[in-house]
Amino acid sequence: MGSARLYAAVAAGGFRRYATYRVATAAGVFTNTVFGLILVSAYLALWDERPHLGGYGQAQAVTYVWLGQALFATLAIQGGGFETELMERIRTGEVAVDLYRPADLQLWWLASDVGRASFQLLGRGVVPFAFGALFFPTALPDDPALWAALLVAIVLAMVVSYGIRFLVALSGFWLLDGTGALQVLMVTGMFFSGMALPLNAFPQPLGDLVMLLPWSALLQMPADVLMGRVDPWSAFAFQAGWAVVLLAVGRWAQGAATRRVVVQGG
């Protein structure tokens, strides 16, 4: 119970920390709304030429765009979460303080990132999504069960996203400079998550391949759950499976890293 209270407090602290950046949040809402408008224009033109591309109609494609804008910062799809801070702490050697805490390193940063993601969903994601639903034809469901399933899918997506970024952050134990790893995270996040184009619209066999990767659990799965295109339980199983695998690999990498801690910053 004590550990649960500790990590709950860490999550609450992560939420409050990002809630203080009100100007940045407002700018993020504006940016996501503008990018949503740009993508909707592009998608409508594309779906005019290729009706039912990827099995989506225009309303479903528009829904996909606005959900993507709602989840972009929530899931830190191109980075921008805890990973930069953790990599800097590894570089300077401050991570030694983290390792001496009476708390698990992986769970500490997971709790902090869940707090961050929760604020980004509420503070930065809701407004662009509501704007899109208000001014564009969408394929939003009437069934409350699908909205509840979407929330579960988003929570699981948060854990998968964290698992990917935790591994990237831990690469700082072996790399003198984590810039390259962060750039790879940015590119793979944009491409493999389906943020640029739904994964089911990719040409085959590439489409089938990317649907098996963990990034598809971030946006494609929640979108298909919301629009009733996939059985929610199968989507949850896919997301939870990747979450377990990534956290397990992260646990192993954390153990390997802490056994050979080298303070690179002096």
The other form holds:
Amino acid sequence: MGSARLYAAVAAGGFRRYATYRVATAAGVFTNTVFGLILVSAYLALWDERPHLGGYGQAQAVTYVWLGQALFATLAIQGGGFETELMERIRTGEVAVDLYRPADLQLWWLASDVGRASFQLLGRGVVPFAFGALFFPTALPDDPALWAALLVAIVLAMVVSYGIRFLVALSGFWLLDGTGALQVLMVTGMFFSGMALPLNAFPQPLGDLVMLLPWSALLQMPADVLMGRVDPWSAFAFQAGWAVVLLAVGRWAQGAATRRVVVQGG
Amino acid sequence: MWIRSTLAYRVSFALTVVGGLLVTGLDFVAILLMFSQVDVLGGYALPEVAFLYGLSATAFGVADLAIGSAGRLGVRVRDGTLDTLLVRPAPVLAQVAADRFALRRVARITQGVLVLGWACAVLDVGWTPVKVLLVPVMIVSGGMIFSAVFVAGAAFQFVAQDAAEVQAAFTYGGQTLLQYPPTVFGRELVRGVTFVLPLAFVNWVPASYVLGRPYPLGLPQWAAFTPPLVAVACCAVAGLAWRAGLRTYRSTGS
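Provide the structure of the form predicted in complex with the partner chain, given the form predicted alone shown above.
Then the entire complex follows, led off by the chain already shown.
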């Protein structure tokens, strides 16, 4: 019970920390809206040429774009969450102090990242999405149950995203310099999560393959849940499955890494 | 100095260049994926879109290499380290440009040139000497236009401090916009990036001449040869904005 309160406090801290940067948040909203506008135009041209590409109509393609812009910062799809900070702590050796604390490394950063993601969803996600829904023809459901399901799918996506980035951060124990790993995170995040193009619009058999990877839990699943294109429970099961696998691998890597830590003498 | 420090770790440098090629190359892969589903986008075929893409990516890469470090200005304004640059006997803008000069950014140019080269090779265009000459002119003027946007964005950061993302909307957003044909976008948006923020002169307008396409907004034919003038005008405006921004600078602390 006491530890639950600790992690709740860490999450609240993560939320408050990002809430401090008001101008940066407004700037982010502006950027996501601009990119949304560009992508919507490109997608509309694409769907003009190939109506019902990937089973989406034009309105659904537009909805997909704005949901993507809303979740881009929330899920740190190209990085930009806690992972750079943790990597820096690993590089400098400060992580040794963290490991002595009476809190679990993985859970601590998970709580802090969920706090960050929750703020980004409210602060950076809602406005571009509302803008898109207001000025473009979107395919939004009336059924409140689907909106509730979307929320669950987003929370699960947060955990999957964390699971991926925790592994990337821990790679710092072996690689020391994180530049390469962060670059890989950027590439895979942008491509396999469907930020560039919805995964169901990928050519086959590539399309089937990318749907099985964990990144499809980030944007594709919430989008399909919102638009009623997938049974919410099977989407949740897919996301939760990857969350458990990623967290378990992260736990194992954490154990292997801590046995490697050598504290440098001064 | 920054070049030497980068080259000190040769393997790491090679890896970041290769990684950079992959990261920037993915934009084009996304376009290829789109074209795996359709034959034309906004009425433009793949080689034509690749031509637009290559021009915009190369011009942007040139600007990013020259002055992309200006994106970090907000950090310096916030933590007060800009003061160090102010007391040195060299122009502040030159120092900002050289700050953490990242040679790895050649990856972006390489990628753009590769796509551009491929596009020129497969394009079904009657190449005349004028058209051939226009390509390097577009890259240089485009690089200047993007540089002007970087500098103006940096000037804005004197006022806004932690609004680096607003700058990204115009620099990275502008580059993404120009990857697609102008026919894809609404008339108001095209008008905005032609007359207000003249990004259309990086590739859309001059490329219309090379590709023999109707000009965006029905501009006259000679508009294809104005990019150098537009570039000089942009740099002048950006220079004024920079000086105005620098004058408003108050250091951190009391």
